[in-house]
Amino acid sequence: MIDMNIRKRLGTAANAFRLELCLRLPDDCRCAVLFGPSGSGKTLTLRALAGLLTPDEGHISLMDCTLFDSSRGLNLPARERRIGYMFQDFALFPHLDVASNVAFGLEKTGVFRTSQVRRKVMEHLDFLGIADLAARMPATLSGGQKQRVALARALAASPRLLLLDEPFSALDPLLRGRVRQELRGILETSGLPALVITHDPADVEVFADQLAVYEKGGVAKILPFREEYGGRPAASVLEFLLGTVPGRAGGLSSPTISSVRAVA
């Protein structure tokens, strides 16, 4: 499914930070999940994927498509991708309602001009809840809104990707869980593949085909998640993640051990 070989170096001489990853996932995981500490690279592969970010070298594919390729100088534009993207700070744009924000992946100019787009519209702001929400603005919206509105976004534009950034972090704890399962169900419904980012067991248990552990700039390890270790409760799958990643004494180190234990 995805096939990523890339380096890019941030920052200044004095503070530089180098992602050198080689993520390679097969055609029949439909769902991975990106685990590890802060500032391991996570974040910086989806915008790579998405077009976000152009790495200094390497090649990027996508079911077989090449999206970047430096050898080749090809470097296929975000909005050519085809790959629906939900950020961690939610990114709606300030000057449209909630129903165009989420209409401006199917109409550019976040217009509802046709009576299929403000269907397809309604149908996902009712599937989140916040249908009620529609014409209201996003600096009026509580941070858990904004969540689901920008969900609602990435899944309207029918992309090949998803792309799934800290997605449920802001909703509360009933919330989440449902959305979750529903967001599941979608996904195995679809057959949309999607990458998803997280820090918390549960998304890990329901989410992860395959299971990507990044540590100091790159992946560590990919484990086929679901069939060797799946099923298992919450609490079973923090245990496995404690011992999952090198670092200290064979497990995780101990920023990641720290944002773990915190939503656990």
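The model shown is predicted, which means the values in this text are computed figures rather than measured ones. Positions refer to the first chain, counted from 1. For the two forms, the rigid core is made up of the largest set of C-alpha atoms that agree within 1.5 Å on superposition. Compared with the form predicted in complex with its partner chain:
For residue 170, a C-alpha deviation of 2 angstroms or more is recorded between these two forms after rigid-core alignment. Taking the rigid core as fixed, one finds a CA shift for residue 124 of 2 Å or more between these two forms.
Once both forms are overlaid on the rigid core, the distance between the two CA positions of residue 71 between these two forms is under 2 angstroms.
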Given for the second form:
Amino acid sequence: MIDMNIRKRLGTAANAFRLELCLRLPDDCRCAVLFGPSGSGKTLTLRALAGLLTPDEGHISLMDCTLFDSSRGLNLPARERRIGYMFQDFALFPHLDVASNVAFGLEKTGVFRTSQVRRKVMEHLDFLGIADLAARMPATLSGGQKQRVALARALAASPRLLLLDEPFSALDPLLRGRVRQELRGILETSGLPALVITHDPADVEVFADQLAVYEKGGVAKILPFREEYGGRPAASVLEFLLGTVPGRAGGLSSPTISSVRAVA
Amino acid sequence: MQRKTQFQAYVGRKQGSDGRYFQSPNALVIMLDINPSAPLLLSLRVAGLATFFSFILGVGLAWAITRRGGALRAGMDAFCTLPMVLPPTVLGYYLILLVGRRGLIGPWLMEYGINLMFSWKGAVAAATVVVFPLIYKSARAALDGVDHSLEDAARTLGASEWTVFFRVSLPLAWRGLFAGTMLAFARGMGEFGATLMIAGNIPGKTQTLALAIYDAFQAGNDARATELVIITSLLCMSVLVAAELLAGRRRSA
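So the form predicted alone is up there; where is the form predicted in complex with its partner chain?
Expanding to the full complex; the earlier chain stays at the top.
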């Protein structure tokens, strides 16, 4: 589904570091989780995929469509990539009501007439069960409602892939469990492939068909998570994940890691 | 003829349709005179046009610069702030070097029938340069204050840079831009030095309020100077108060 191999210099001249990212996900992967410590390049991966960050060199392709290739000087702008991005803080337009927020991406899909836009917007709001919020301003919404609006807005632009940057970090911990299951259901219903960034092992269990584990420096290991570890209780998932982080007990000698296919 | 016009401006006389002079009742009537070259109307026109041009230029430049980093950004920031700290006479001098009859682009402008020297258009050019930093600075701050992730979100939703600017950045930065624009307009009303250098002080032609005050004072016509001072002060005050009220209403809305 995704094949990316990029390099990017970051930081100031005095404090520069090079990030090298390789991520290869198989075509049958519906939902992949990017897991790892802060600063390992997870958000950078999503930004590069969405076209919000231009790598120094390398290539990115999505479903046989090349998005970026430095050797050919190709860089598809974000607006033409059709990749939905749900930001950590949801990034709803504060000056537009919910319906206008959702309508923002519709024009690109060829929907222009007011009545048509209105109908489409209501369809998307209905799908997420928030039709009653259409006239509300983002500032008056709760965290869970904002998340649904952000999701509706991203879906309305009919993306080919959805990127979710820590979708639950802005939510009340009590809400997370329920919203997590709902989001998984929505993704399954819409049939949209998704990439989810998380720090929370519980998210890994719910979302990961494939698990990409990031280490400092940004090397991703891809684990076919669902097949081998699906259905395990959270505690063992946590144990498994901690084992993959260098410097922790277990490390790379752990037997569960023997199936790791390092991509570099 | 020149002397006669000057005399008219001093004593507030105006030529009636029958060709005879008559005395206007008070300064306010002169100021609001139908004659488009009366100091107040000229000042309003010059400040208005200068603010308009500076707005387009300043906001456009601020938008182009604001998402860039490094030397270009620092250089542009310094260059665009320069008119704020340079004496207006220096600005006027540079402008003459640029658009004067033997200036860099002056002859080229002349070919198109645009002569900025000693014309009210020159006053607009001078005021544009002087108020530019006010708009640029406030636009930079206002556009910088817009959450980048909102602009990024718009891009991932298929918006062109044009759409991002007009539907996200501009509406969100509006209050700061508006405050800067009003400040620029008020400043444009009071522009003196650069205007004097390039447009001169021709009553009825390039004599703005600020110049008329200086002229009246120099001529010992203190009564008229006082009137013009009061009018200018009231006008600038009301522009700023109106800006404050409008911005305040937006804030509470």
